[in-house]
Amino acid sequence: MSASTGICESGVKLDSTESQSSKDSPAHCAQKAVTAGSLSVRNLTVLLGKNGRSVPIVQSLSFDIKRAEMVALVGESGSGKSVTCRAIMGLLPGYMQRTGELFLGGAEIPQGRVSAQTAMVFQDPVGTLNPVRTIGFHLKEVLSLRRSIRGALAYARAVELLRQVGLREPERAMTLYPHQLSGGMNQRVGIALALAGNPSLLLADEPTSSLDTTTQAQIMDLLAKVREEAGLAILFVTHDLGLVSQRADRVIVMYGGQMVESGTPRDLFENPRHPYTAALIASLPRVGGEHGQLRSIPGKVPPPGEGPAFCRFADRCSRADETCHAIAPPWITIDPNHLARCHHAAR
């Protein structure tokens, strides 16, 4: 622990002024969470029922993401990234359980409780519409149940939606279905199902993945634009490290259901201290990279359940010695926005 700055054993950064004893209190983490922004998630850890025993598919997780920032959540598939959105949204299937705490605008989020101030948009767009539904359809059930605005009101307020997120024709696009629309044109309408509950937080997972390049962009530019026109606080599930660059507040690095660095962009780019947060960079694909070759990560996240008990990344690191397989690796505060989990972030 720093002598301007400490955290809680889940990475939560306190302030100097505070006394060791206090610092350490479970309670003292809750009450910054009511007061840090938008979203708080505190020790957050997901369950899974396997054979009989309790597996953690997320384990002690913890952040905040203020009014009108976009947090990047990266790692490779079987990080929990799209676990952590689902149990932050209140959907999870019935063989998980959540445990933790969770705060949106001061207020505690119950477990199994879906926030009316929360929306998600999904990575396949298609996929979570109705085929035999029109859009128009969709929407206004969706301003019914979350708004209560029905009739001429809930058409108004879908068509200038659909208007809003750079849909042309929106009155036409009301009757059409999903199959009639482009990967693109469908992604915006499930942006625009998402606004439609006016939320404050908004979870995206992996929202440009299956698209053209032209379209990603746009696409993060209307998110862009929406958080900036709303105020909405967005969490960002992304595998491409080249948006993280471009479009984040701020990143955070999950590894095996661990959060293992977090900071600016630039702190995880220019001067990444956990291992595994430099090799994910050092895969991207470079022109005139050696001999044209693309570097790679060898082995692979180990399934919930399994792998090293302390440092989650040990078996895959270089880096790792005795130390990294018989304790567990410390938060390490780089600056005051910079911090990293391992036993040689500091070196």
Given for the second form:
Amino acid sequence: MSASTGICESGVKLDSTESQSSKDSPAHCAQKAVTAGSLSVRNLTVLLGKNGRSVPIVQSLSFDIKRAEMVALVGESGSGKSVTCRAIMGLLPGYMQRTGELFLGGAEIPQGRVSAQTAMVFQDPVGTLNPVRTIGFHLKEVLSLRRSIRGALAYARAVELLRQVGLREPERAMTLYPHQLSGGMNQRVGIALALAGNPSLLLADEPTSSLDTTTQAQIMDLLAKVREEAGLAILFVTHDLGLVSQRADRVIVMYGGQMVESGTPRDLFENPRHPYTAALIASLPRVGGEHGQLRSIPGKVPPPGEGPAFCRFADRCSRADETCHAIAPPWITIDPNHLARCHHAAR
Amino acid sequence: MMRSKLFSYILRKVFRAVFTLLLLSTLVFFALRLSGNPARILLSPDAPPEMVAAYAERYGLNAPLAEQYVLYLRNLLSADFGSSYINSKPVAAIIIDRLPATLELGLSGIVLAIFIGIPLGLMAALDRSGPIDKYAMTLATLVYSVPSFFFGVLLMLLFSVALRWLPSSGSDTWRNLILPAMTLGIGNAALLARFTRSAVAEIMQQPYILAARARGTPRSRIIVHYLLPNAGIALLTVIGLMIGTTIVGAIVTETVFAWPGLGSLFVSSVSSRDIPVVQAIVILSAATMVTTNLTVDFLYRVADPRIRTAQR
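Same protein, different form: I have the form predicted alone, so give me the form predicted together with the partner chain.
Below is the whole assembly, all chains and molecules, this chain first.
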């Protein structure tokens, strides 16, 4: 089959041989041993519907996140980015099923099990906290469950965590209910809760989407800080390409359940090779740019099981030709860290 | 500051409750007198006019309606409900005599409803579209849509007539309580099961449940600390309403099982046109409703910190 199976530098490797088993897979990695605290995703596929007809909503995703690295997963709604997050967390709803392998710190994460090494920060900071329990209850609960710290020690540790995430009066915050804090403050609590379990991987599912711009920047700074301090690997899911341009080490662009391009923010912004990435960048509002309307991508993401089968973007792509509708696009290596999955990526 | 705010809140609520009761008493007074001269209704159609006049005189029915109304209100305030047209006993004494039986039956029914309905609804919600959900909820819908007296008769046929295990009427021993309590409780249990199921199912969709699972919170803890307290807030209203209607509202059940409570008293008083007794029972059941509503309002504050700490 594939002649060369090298070390996955960025988790994404060109595999131009068109074989059945690896036609969707950018990284056909046999390599499983990875450094501690890092995530390896191999051929992650999520199927919707259990028996009978099932349609993939995430298809053969493979990537790695190293310690203290922040990888951004970018895409429109419906691209499968949140489902990817839930699959890694082990919290897929009953009507979804994952295949493929997940490794955290070298150990495999079993199917449907919530990994104690993984924590998650959610989009709706107030809604993700129990409205009838105090902030202190939440923190003490997770400290007890994940670290077996209880009593006065748990209280002290909880206060310390709240201080660490930048809450000004941590002792007072312990006694408050979620609705008594602002969205930004609740998101800080959410991050404190995530850190309480001492995870090695943090999944952040649009953690700043419901916050105003100033608060957004503060939360991003906080995430950068905890990444440095705790050496966390962070998977940052967002639809906001602008937000990740300064913060992420690497960006993975998803479309219709598939990875379409991967590279550093600089690679993507200066040299986008997949037409979808280029369109996303072109749709960003720019200060001092051309006057007139915001540019948008015509059409919308096809629902799972519908739309073009090979290149999922073919229907909306200005460069699409017959090849795009007939043959699955190969991964094209632009440089070892920059890959795009498009027939036209080589130019 | 906080304390005076709470105090004025309570005062406002209590004032509103008293006002509701006053309005209701007024309504009852005029509605019952709209049906004509009670003396004429009470006595047989061919009663001599002298007798009607004597009756009217005796119960103060000759005075202008406004005067009667003022007297009625004054008496109500001193808990004087007048005396029965039938046996001249003070209405308050008649009611106090019947109240324990009604409370016993009503509370048994409610306890039964809560202990069957809530766990059943919870299990159905946790077992979404599984066997418990399918069968129990279909059964609940069926039970709820069947009138309670039909159940009463069914239970009676089975346990009293066919099996001869339990008595079908009276209130001499605790065994007499079982069938009427079941009749009263089962419909409410079905109602509560359905409400619990939808309340819990809605809470299960909340992001904080997913977040709790992501933090590794075990299922039992999620039920106790996340699902039940939050679903309970929604259930408070239903249970409050249920208590209000059940305690004094077991008219059919009490009649079917010859249970000597307020419900059967109400039925006999209506048919014998004993207006003071009917009046008192209606006011009492209204007072029960108002009081349970008031209690539910306060319990909301206890159960939901969002209401408790809201800026008013």
